[in-house]
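Starting off, we have a lone chain in the form predicted on its own, written out as structure tokens.
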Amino acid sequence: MNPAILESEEVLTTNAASILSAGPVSPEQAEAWEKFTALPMPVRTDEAWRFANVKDLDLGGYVPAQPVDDATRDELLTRSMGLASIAGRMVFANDQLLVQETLGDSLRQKGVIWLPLDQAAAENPELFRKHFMREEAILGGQKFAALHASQVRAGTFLYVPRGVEIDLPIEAFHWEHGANGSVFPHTLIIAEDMAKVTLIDYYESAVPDAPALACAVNDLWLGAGASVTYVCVQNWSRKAHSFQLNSTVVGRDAHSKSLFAQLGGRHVRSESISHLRGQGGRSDMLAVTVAEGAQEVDARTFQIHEVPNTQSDLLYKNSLDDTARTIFAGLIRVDPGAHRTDAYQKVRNLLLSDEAEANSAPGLEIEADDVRCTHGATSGQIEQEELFYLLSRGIPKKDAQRLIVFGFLNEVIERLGNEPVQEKLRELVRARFSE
């Protein structure tokens, strides 16, 4: 490894807090750090990093983000505007909890646990250890998963007991403030049998053009018959390096629905894996990307059907302008004996300039009989007939293009099936266009 990079990585451990205690780095984090330093940095010849611009992955110059002052705290709390009606909320800045709006008494009495990650680790150690980062990162991000495990000190922990349904969404805001800061947000959701919940993560930078490093991990666990909707809005600084690793385990007759909105970041790497481990389980994997300038959004996905009678459906849509690049590499795998699998994978790219570049590589690996698996990827430009129709009605060209792109992406948003959440996402996409 480049000595300069290693030296800068050592800076990241300065004053690193333990997720399990308020004292020195825990043995688990020390072990994760050793794994991180032992693993090589990715190179473009690695199949898992094919098409990626790995020369931009230099970690030099990043430092642990520091606590914000009172004035900044008040400003960020004011800017943490989500849905009008929610069941609970947490706001973090630089991996420090600013505010926690607790759940109502009725949900707490039913056994729902909604805590900051470090508090949950201390108060519910067995439950925490059983689910925290138990699934390996297998899509190329092993080094960054180890970095996260060695540095994480903040995030949310949500436990929903058997049969409990939380009607309103829960929100968490994760802010990065200050140039060259590094943050490591974590989300852990455990939904027991027949439980139901929706959680929204907002990843935001206080300054839209400050360099930053964000390395986030999400663990979602669904028991039999559970229903979990997870939405992540990634809107880091336009100069941020963003790594995001998602793992979802779907039990019998459970339904997982996740949507990733990629709006910010300079170099964005997203890895998402769905493990379908119970018959009747279903996973919907959704994403919308608005990329412009020199942004690169690199998405890797894995739909793993481990037992018979499971379903998965992936729909990713990307709009690209200027010299933006997107990468999609997704695999559907049907394990031996996982008969009657129904899996679908579709990626669509809308190119708004001649210099934009979309790379798509969907794939199938089938080792069972009686399955239905399809995949496809398309890239194209705005239909001139659609544009002409809007122009003929007096709509300026730029506004007409935005309307077409918005309609293109809105198909994915509508798949959520929750109107308040959908409208919030539409609002955020519109705001991105207005920039």
The other form holds:
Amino acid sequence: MNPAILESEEVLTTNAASILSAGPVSPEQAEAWEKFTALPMPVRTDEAWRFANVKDLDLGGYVPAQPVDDATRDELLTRSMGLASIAGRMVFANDQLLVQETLGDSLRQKGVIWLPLDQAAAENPELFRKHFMREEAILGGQKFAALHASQVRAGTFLYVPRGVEIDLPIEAFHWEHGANGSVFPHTLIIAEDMAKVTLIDYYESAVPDAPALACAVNDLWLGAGASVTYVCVQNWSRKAHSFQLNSTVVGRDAHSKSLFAQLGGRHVRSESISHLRGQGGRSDMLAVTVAEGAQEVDARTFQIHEVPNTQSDLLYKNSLDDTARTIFAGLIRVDPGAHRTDAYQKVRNLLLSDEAEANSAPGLEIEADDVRCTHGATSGQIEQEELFYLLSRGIPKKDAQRLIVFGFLNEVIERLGNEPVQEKLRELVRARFSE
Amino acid sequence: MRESRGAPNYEMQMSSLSIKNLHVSIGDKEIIRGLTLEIPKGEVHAIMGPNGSGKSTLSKAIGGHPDYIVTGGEVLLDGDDILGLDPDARARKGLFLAFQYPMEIPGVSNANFLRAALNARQPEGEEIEATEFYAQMYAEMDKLEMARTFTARSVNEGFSGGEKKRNEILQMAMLKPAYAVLDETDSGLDIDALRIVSAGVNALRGPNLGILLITHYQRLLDYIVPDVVHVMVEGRIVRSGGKELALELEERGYDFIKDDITEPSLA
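The form predicted in complex with its partner chain is what I want next, because the block you gave corresponds to the form predicted on its own; please supply it.
Okay, now the whole complex, with that chain kicking things off.
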């Protein structure tokens, strides 16, 4: 029995009307829908939405995305260009699975589960229930978490058993196609003790400037000594509303690295929470944003040190051009007793235009002793001397500026420690610049 | 092969970097005050001068740095005035500036940086071929005793003083300028680095390159022997001569020149 995911017939029912007027049908989803409708829309005075242009959050007019036709399907599959060497791949379009390239037999024999979300829920209900949306959205996105829970019908479920290491990355493409469509990608990674895996989500719109709604959740759970690298490239349409709620639970001596590349969307809200729940655990929280035109990219983060001897290291970099806006509000919390916490948080904004606006609000809540917490936010422009150096080598001004911005973002990308993935990210950032 | 020359050649010619009656200000302060100098292609000229004489201002002004305002005069590259050109256009026309303090460009690898510079010199829409590029770069790096790991490192970031200067010469070797201005290339170098950097410059000497060496110390000129030495004081060339002039300066200091010019009969 499927505990929480819409079954195929139910999808059809839901698809029949606007997501904002028709409710879902499974009990869990009905409950989530009720919660969604009951919760108020964010307002300016909400601390969790401070600086955000909440007036831009009107979700009326979005409808469930329709299944794509065969020609579109073929086109999107061709455009799903990931890494050359991968362990597995799924491609979704409008929340419908197009392709599943399963993992090799040896990994399956070791007990690795890599399934579309609905199938995983049906085949592994206990495991699924134990982890599915267990961490609450506590950074202001409760309403959108409820929306996601009520509508989710596609995504990936990855379970890596104890001691299993998957060397090559796994990829999932989520395409959105059609006007005013809405998609709800979900990613759930469970890495048991000493397991190791890298997963990349690509969020893409088929048409770069069609209105769309995307409301995604990605949850990572790391057992003792596990190592998870999670990369999410958000490249939705330039007219999309993008909500993204991430949680990471880091167990004892486990090491999580996540990187969010925010390239697309018009109004982007990203919430990312790391729970340092086991001693010796470490979470690296990375993000790069390329904001241009009238884009707003709103990132809220929470580094929660729940036990002693844990580390978190956050580095977010934004490049802003035109009238783009970014918001960073990040909190480091050290719970009572979480001694010897080592937490770091750094945000850097590179302003390429006088009209761009970067808002930063770092914060600390410390209730333990012997902790080291550092945070800082800086905003600046391209250094004239750096620019002159590149110009003096014959590089034209526009290219020189791009190179400097690229380098600025690449410093974050290089923290991943996986060269093929880094190169892919560089390629995507470069492609974004040359638009 | 470089021809050895007797007396320096002051005749006007088209193949030269020619600076005529140049005036340069930073803010309200005039630093270069009517400087005239010609570096024929194929020659190495050295400018020596005490601190504050305007040596570095000269190099930045030739390169087109926006803070250095040219208030008068001309800079002709093979007969064309380059003062109206943006810095990048000057570079593509064949000018190269080796910086006294090369900038660090975080996150941009040396290889990418060099490729971007070379691609800027290709015809529109064309790029330099990768294999050829790496072969060329490695060959030049070997000459400068630079480890291959430098290609992947961010431009000058975390480089020692000597490594930065070698990197400047690597860029010069790859970009093949017609005229190079080397600003205090010897500063911050130990003797080994000085030897390597000088050998790199000497290897590039030839009939297709004019070099202007800017230096405070005579020491560099033991390694890169100039055809002509100029002495710069207070924004002007006050004396020019052969390489022996550098030795004389070394022996007697800049004061004897200054004494010479306290009664300026600039005729």
